[in-house]
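Form predicted on its own, single chain, as structure tokens, below.
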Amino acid sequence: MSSFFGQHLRLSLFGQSHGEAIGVTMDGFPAGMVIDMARVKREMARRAPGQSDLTTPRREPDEPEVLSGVLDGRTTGQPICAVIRNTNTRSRDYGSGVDLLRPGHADYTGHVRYFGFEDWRGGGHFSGRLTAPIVFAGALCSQWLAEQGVDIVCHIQQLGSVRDRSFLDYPPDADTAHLRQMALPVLTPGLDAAMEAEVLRARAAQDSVGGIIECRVTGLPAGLGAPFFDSVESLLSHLMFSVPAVKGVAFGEGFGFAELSGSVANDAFRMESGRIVTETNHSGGVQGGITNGMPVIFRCVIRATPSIAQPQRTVSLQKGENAEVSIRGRHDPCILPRAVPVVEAMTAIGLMELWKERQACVK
């Protein structure tokens, strides 16, 4: 079903926008780690609204509540069940009900999966609002992960018209620490204020903008992942593309391996202080669907936020006629700062599923 995800680390997502409360429940995370509280609050709060003029003015705590699995601040190795309250919702907003269809937004596909029962306010089930569980549980992921010496960190590599170099020719031991700490983290120096004018034009014309996030994994041993269905690609692919806002991914060069042949495309090996490398990076860390021990990059390309306050042409269901529409409530100029945490916590989740699966293959 569509809310399960993993083999061996076992995800179900719960709730809707504007219910009582959203959630999700972990199996198979393992027994023993002391949860840092305050990092799983500070990665909750990246993702919360209401945080600067670049995002939605709705304001939610994002406290989660831990129903189980945790004893005295550990993992007990039994399912992880935690709640997060919807405190601040104003369905009056949406209406009455479904009738003016929403350009870019999923109010008639799920009126027509879901025979109309679907509920309807704020976006339910479709909502990004189901972002805050998946940044709790890739929160714990990543803590258990950065044990194991693997360093996960996104910036945004493009939004709107303004571009930030990449990962791919970016020093990998250059310090990342400070772009969890930017709320438009960006390599380089100073692009952020570009950014942000950006994202206040759009707001300006009652409009939005997209861009691209790039990821960036180290520490990652080599012999992760499998060829075919479950490579690497495949699975961070189909996590990535779970996210509502994300409509493209591509790893190491991507796309541009379309310019490139093979003498430049392919990276050669060397040794370096007894352990297999490669000199270059372009195939973004794997190779047959299997990490090699490089780093793993990887871009996602957000659309901009469909909710904008602009008229547009639309169909209204309970007429069946052509009817225009102009979208109330409280909604994002640009999705791309809150959108970080997510690519993250969604990018802890399936390493971490590839970790126990590798385990699991271990006599």
Second form
There are 4 protein chains.
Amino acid sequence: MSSFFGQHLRLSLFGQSHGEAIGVTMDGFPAGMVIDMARVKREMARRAPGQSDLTTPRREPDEPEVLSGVLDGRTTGQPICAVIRNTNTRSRDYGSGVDLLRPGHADYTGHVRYFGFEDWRGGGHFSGRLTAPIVFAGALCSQWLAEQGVDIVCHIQQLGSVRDRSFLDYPPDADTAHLRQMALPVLTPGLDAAMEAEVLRARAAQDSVGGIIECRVTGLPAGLGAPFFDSVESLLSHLMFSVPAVKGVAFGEGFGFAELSGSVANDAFRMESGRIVTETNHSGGVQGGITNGMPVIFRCVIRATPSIAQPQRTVSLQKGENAEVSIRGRHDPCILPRAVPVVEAMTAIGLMELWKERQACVK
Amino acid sequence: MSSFFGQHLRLSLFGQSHGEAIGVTMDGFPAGMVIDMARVKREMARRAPGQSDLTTPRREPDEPEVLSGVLDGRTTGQPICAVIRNTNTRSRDYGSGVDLLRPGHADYTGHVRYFGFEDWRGGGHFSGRLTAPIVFAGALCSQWLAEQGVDIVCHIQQLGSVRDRSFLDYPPDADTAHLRQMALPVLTPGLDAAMEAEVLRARAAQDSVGGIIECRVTGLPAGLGAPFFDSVESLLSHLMFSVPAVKGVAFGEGFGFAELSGSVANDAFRMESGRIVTETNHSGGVQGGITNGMPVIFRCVIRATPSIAQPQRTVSLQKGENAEVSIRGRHDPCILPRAVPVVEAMTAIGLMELWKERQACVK
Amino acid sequence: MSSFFGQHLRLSLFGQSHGEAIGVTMDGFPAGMVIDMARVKREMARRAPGQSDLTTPRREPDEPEVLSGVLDGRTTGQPICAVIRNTNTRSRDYGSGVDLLRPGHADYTGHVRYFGFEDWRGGGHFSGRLTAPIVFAGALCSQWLAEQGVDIVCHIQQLGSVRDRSFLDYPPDADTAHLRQMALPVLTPGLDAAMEAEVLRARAAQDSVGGIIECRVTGLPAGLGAPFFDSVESLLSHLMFSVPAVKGVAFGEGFGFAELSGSVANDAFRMESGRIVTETNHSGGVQGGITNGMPVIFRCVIRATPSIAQPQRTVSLQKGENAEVSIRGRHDPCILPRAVPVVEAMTAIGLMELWKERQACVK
Amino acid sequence: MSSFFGQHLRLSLFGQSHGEAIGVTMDGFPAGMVIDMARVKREMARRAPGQSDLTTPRREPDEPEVLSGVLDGRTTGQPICAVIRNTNTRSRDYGSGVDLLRPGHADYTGHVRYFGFEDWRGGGHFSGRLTAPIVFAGALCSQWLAEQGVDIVCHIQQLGSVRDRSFLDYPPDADTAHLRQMALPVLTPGLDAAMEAEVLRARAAQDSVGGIIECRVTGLPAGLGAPFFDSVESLLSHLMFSVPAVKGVAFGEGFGFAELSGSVANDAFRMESGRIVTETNHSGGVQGGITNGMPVIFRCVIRATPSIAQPQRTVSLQKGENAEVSIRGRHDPCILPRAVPVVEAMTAIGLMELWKERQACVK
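Okay, that's the form predicted on its own, but what's the structure of the form predicted together with a further copy of the same chain?
Full assembly next; the chain just shown is listed first.
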């Protein structure tokens, strides 16, 4: 646990924002897959800073070096370790650091947790930068799942006050390939312009803005996930809540279920071309914690980036008195575009864990 | 995993609704605690059916028998196993069972998951009845936490269209003891009558109704929870999504964060009587995945009970054709009153796991 | 960990010698196996006391009650819990108990470990009686493995000064079915009489005697076990050292390897009927921690039962001074006959864990 | 599992002999320890090849680079990752590699295990080289334990036919510091010369030689280890059997217990300066799987290095026919001197895991 995740596909994450390197080890990955390195880098580029004028102008190459587990471009079945060097670490940007606690950050809680010995520089082990190796690991899982016919895609369902439609009423067979190309992926054509305006407005106000990412997975077999404690929802939410800034996770109709009566919320079954399907998909493809073969659909809410240039009330840890902090440096006014590939990566990691768990159960 | 949970406080859950017994083993529980059995039974009674006319008239004694781990009423530090016999199991109520798939239930997914060998009677291992041993285990954890000054309490924040206020703007020191006595615990005096009407309306319509449970934990020290994968939110959501019918979990402002700008969402720090506190608690007491000493506040949405008396479209598994099912028997038109102690129990289990994890880290 | 074992096939053990019951929960067992209950009871009878005049005259029915995970005699794929009631618990036999520490027992270490709150009656959670549910769980695994063609068998290779030959130079296809019928299973005809004399001699001297159990597994595929930490030897030794009284575990030539030069110790490869085999089996069927398809052969040394009637020097815990203890009651002068089915059960549990782990890895 | 170990102190090992790098991530290590890097390097130097003319003349710098978890020389409480680059990898030495299976190596079992996709070069993930990061991790644990007063030391108790005395009858307070300086550490003065002659004899004969390493741990508190599955013996043997070439592990009198009657084998208790001690230490400091405060003493047998220059019978994997292999290259005629620091490192890792487990249990 802690920096470890998984029982069948096991991850171990390490590194701090301003240390030597960050990285991940993944054990239990199947042998024999030819890694599509272009795909891996494409995914990592989507997460990297500096991709558009909506994100921080910081540029980090985020070049993963694979240290183990791969021979001649093919997975060996042994632990895959990849590291990413930290190169562009201008520590002075983080100013007074561990003295003036940045509101909304982990400065205070990390200080307590690690008894004052934490690497506080740039958020340390709490930094969103730790999601880079996550995207690396997720890209391998995503490729493996794609080879089994599974597709994972996200869009931004809400950004500040701008709301997109939902995958719940989006045709399952409509093309979604364009979403992966968009800086602000939306289902409703043109809505990204309104979202972009919202981001620029926040930046101009030295402020930041949050939103909701919706994820859809198609091509999954029925039967993944296990009661009592390893429901699909349990595993995926566990991973999603590990992503910095995620504060809520909901499946299918999510919090809308509060107002749906049972007769509406139940998804009726129907035979279709010899297969059992549901007429509606309010449950988001998961019933009793197990996939039912319908698209898995869930949402994560992402709070607005805590790093804002406005002065904020805080406490000086060293003086033990009230103070004010102004966070300088290059920050994202909206983290959602860069969080999209992270949510997809975590989804791939969680589903592959469940896939492997299922595989061990087959008689 | 699966029916196991935890690394430091380890749970193993077993049983099916209509098997011989259900139960739980808990390993890693501290030695030397005198179990307050009256408290345990009180918690279990809150979850048991037949408590009021809002729930199913089924009555089950739910008497836990402690098989191990306790000597002269005191925990020994060794595995505590408790079993609850299944007595009132009128299997015929479940009618055509594994043939006609009940919409919204795990009949279909369980059938796929277990290759047709599952115990389908009364929901089997998927039954909400499995939450009885969870409440037993949670009651022990809750007592232990209470001895450390931790208090866990829930209210129903929404039931159908009736909405209560939130713990987020409720005075932290206001008394909440009465909530544990109410059939429909609410913060707004009198609102339970409106909720009761909503439940009775649903029952009259042979329908069911869902809602939102909000939970608040006070008295926690700062420093519980660990990045990257064992954030407080990860652990608690993992457990909450194991509870049948939970479809969403959110901390602090939850999905409301989508519309909060960073300058509003950030909780400013302040010195108060020599302690670091936050002026607001939008984050729900968790920052960077770690408790900050403020009340931990989160919400779970509970979908309407899938068991409704109305005829529903479905599929006959045995004939492989479309069919109709009418679920007879004694069912809850609204499961929220009985889910409240389950949410509290899961919270206690998760927090104690985090407490023990922290304890192992202290130098 | 602690009372939990396994990642793919998960065990949770509970109970104390003189508590209400002892038992085990096994999660991850494949669905659909028709349990051969006669076989299970036969295995449990081999372990139970009172089987011959070589063991304690105590008689305990050791009747397992299956509480969950089985429907109509078939495994459901869900957690299997079995409990065994403690019936014949004459506590007074254990005399001064937690005061006078019994040498060689866990009275002292258990007292420290559990801060004085342990259930000390009859050895409590440390009692050899806890191996009864182990044999139950092992019998199910053993049946499943037998259905895949795997055979597990033990003999007593040494008892006091009497030594039997080894499986290492025993014809792999020679019949071993009779070993399961013998009170003192040996490969050399007639040697059991000499061993029996050794046991009776020990009993007459109010003493006890130890020995070595050798185990052989045939029918295993190559490829089970995984570096770095989950070698076959690691898993099996972990389980064997959980059995009370086991103080050493060795594979193939074991401690004899110290005197073998590399040119002798290496097992040369050879093609045989299109299969790769080794000419010798010094390594005991495990190379690089992974099965090579040859018989897996290992040995456990079992120390003499610590419960002896002779007076022994010890300490009074309550008075904090030197004292003498004489252990009354009905004890085994030699535990080896009853340990044989336990070693077989643990072997089955470990191999099934490795089998399931392997299954999750297949592409 | 697999390349992961531990619940409280968690290790993740990665790398292959001839890949880019090997390394280890350790999570759960206490915050605030100033790493004694000279000590770490000294331990790694003891394991590195080329230390004396008894080992392979290969020289590898084995310079660990710490990527994370350390700030200003102090542990942060976050995952510590260290990598060691593979520099001196003359692959051609390994000749026909995956074609001609080297007897006694993991070439064949690794091939089956990883479906032919394994990195076979130089033993790949199975290589003894993987013990270098183990020694790194162990050195940190060893330092932490030393700060708590724990001392871990090994000697070579047997090398081929040359036998040393045992720690069991060695004065606990006799100085052992010189053992860490000796190429062949022995308790009997001068015996290392006889052992050295044995090694040189083996090398001259193009052969290799094995032996037994005995380890002693002093300064441990009573109460470490936990029944049922996490006995001290279970944890330590699990780790020892992960070390390539270890084929047997035994505690205290070990296999000698077979011939000890209970009245001899039992360690009588006695009060000594207000503390409970045992008069003898046949059990090797572990009773009921838990430390009793006496020195923990155990032995590992190490088989002779399988890499020998003599021609050996084998199989050509590619041709599927019998063949002969001569292993060229620079190999150790006796691995014991280099295995000593590995056994010490594994011991430190296992004991620290048990220490942390215990810490989580304290009320």
